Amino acid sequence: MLQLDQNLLQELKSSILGSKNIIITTHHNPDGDAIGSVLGLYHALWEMGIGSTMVTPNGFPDFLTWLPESDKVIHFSKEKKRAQALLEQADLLFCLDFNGFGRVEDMSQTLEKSPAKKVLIDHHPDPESPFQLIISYTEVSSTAELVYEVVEQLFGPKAINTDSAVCLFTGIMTDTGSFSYACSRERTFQIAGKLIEKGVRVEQVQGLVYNNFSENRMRLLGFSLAERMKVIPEHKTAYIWLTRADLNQFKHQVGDTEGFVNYPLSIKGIVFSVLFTENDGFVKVSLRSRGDFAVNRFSQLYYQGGGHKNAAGGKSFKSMGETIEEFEELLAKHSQELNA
């Protein structure tokens, strides 16, 4: 079991029990770990008779909308006035799976101004913003795993009901690529086992997450690999680039490119993979690696981003063409590291 600071836990428990308006939030474009953590904590609190409200900066992928009570999540991008009012009235605010206010993008100003005590539960390195309570451990597989540890040590295993277990398991499963990376700790599998004991049906969850994509998403993946992937073996790197026109051609929805960046790492000899996705005003940059090449450092240096050693993200404010040209120049600069 992860040994959490007992004084911090006691302060957190007192804050929870003494709060009237608890909000749970996460980062922009929530992935499986983010939304699984939010819902997992929400269900656990309700199991203990403690009400809370979920607010996210924007929507999340369609293949996660089956998660129990996901329809109760309020999207700041769609209900801005309502979300602002909730954040302004909150007295306790759980910030899950992000380490700085900037990660919520358009919601950042409202979040920062909220008078609520802000509690960070996260597994990304180096918290950037002034949270009042910080529970941050980079060694855990996912924020969902850390939420489990916090809930169990606050209220005992009874707080994790079946709905909470399903959501937390989904978070752990998706953030480890179905237990294929970032999961070498024995405790990760112990927690997964405890969640299964609570009623998680693994085959069903796997099917709902990974066999629940649209035809357009599948065709976009095929197009990305066949027409938009470049392999640069001398730098052990491959990248995919998708323009706004490419995305529109396949009727892109939020979450459709989730996981695309991992595919080039399946190529023999490739240790660095990047997905460039064109957005309005910027190019989203998703980075993955195998081994010792630290993509969070690469992202911090060149894309105003960050993340984990082997999984990070950022943005380029240049055109797609300029971004790719610069990236290939950077590969030459880092070639020795990539070939180490």
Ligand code: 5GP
Contents of the next structure:
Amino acid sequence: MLQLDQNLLQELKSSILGSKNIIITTHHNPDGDAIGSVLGLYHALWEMGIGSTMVTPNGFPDFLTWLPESDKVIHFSKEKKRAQALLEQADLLFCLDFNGFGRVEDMSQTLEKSPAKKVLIDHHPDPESPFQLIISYTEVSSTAELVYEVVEQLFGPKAINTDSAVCLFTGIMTDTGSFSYACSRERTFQIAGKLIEKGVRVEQVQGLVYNNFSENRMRLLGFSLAERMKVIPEHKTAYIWLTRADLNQFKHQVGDTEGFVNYPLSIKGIVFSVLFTENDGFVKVSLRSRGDFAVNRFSQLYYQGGGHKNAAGGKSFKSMGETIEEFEELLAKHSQELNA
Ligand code: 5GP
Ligand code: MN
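Return the structure block for the form predicted in complex with the ligand; the form predicted alone was the one displayed.
Next comes the full complex, and the chain you just saw is listed first.
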């Protein structure tokens, strides 16, 4: 069991019990861990008779909309006024799966101005913003795992109902690539076991998340690997680039490229993989590595981003062509580390 600070837990518990308006939020473009954590906590609080409201900066991919009560999440991007009012009235604000206000993008000013006590529950290194309570551990597999620990230590396992378990399991499963990375601790599997005990049907969750894609998404994946992947063995690197036109050709929907960046890492000898996706006004950069090469540092240095050692993200404000050209130059600069 993770040793959480008991004083901090006590303070958190009194804050929860003494709050009238609890909001749970997460980062922009929420992934499975982000949404799984938000909903997992929401359902657990609900089980304890505590109401809360979920607000995310924007929408999330289709493969997560089956999660119980995900339709109750308010999207700041769609209902700005309502979300702003909620954040202005909040007295307790759970910030899950991100470590700085900048990660909520357009919602950051509203978040910063909110009078609520801000509680961080996260597994990224180095929290950056003034959160009042910080529960931050990089050794856990996912924020969902950490939410489980917090809930269990606050209220006992009874707080985890089946809905909460399904959401938390989805968070752990997606953030570990179905228990294939960032899960070398026994505890992650113990918690997965406890969630199964609470009613998670693993095959069903797997099917809903991974066998539920559109035909277009599958063809876009095929196209990405066949036509848009460059492998650079001398730098143990491979990258994929997708332009607006490519995405349009395959009728791209939010979340369609999720996971693409992991594929090049299956090539023998490749330790660094990057996905460049053309966006409105910037190129989204997704970085993954195997072993010691720290992609969060690479992203901080060149793409105003961050994340974990082996999974990070950021943005390039150059054109796709310039971004790729610069990237190849950077590889040469980092060749020694990549070949270490
Ligand atoms: P993804 O490549 O799936 O978008 O993100 C991978 C990891 O990097 C996630 O842990 C995510 O939180 C982090 N990340 C993604 N984009 C950014 C960004 O723009 N800034 C920072 N600091 N982290 C990011
Ligand atoms: Mn996460």
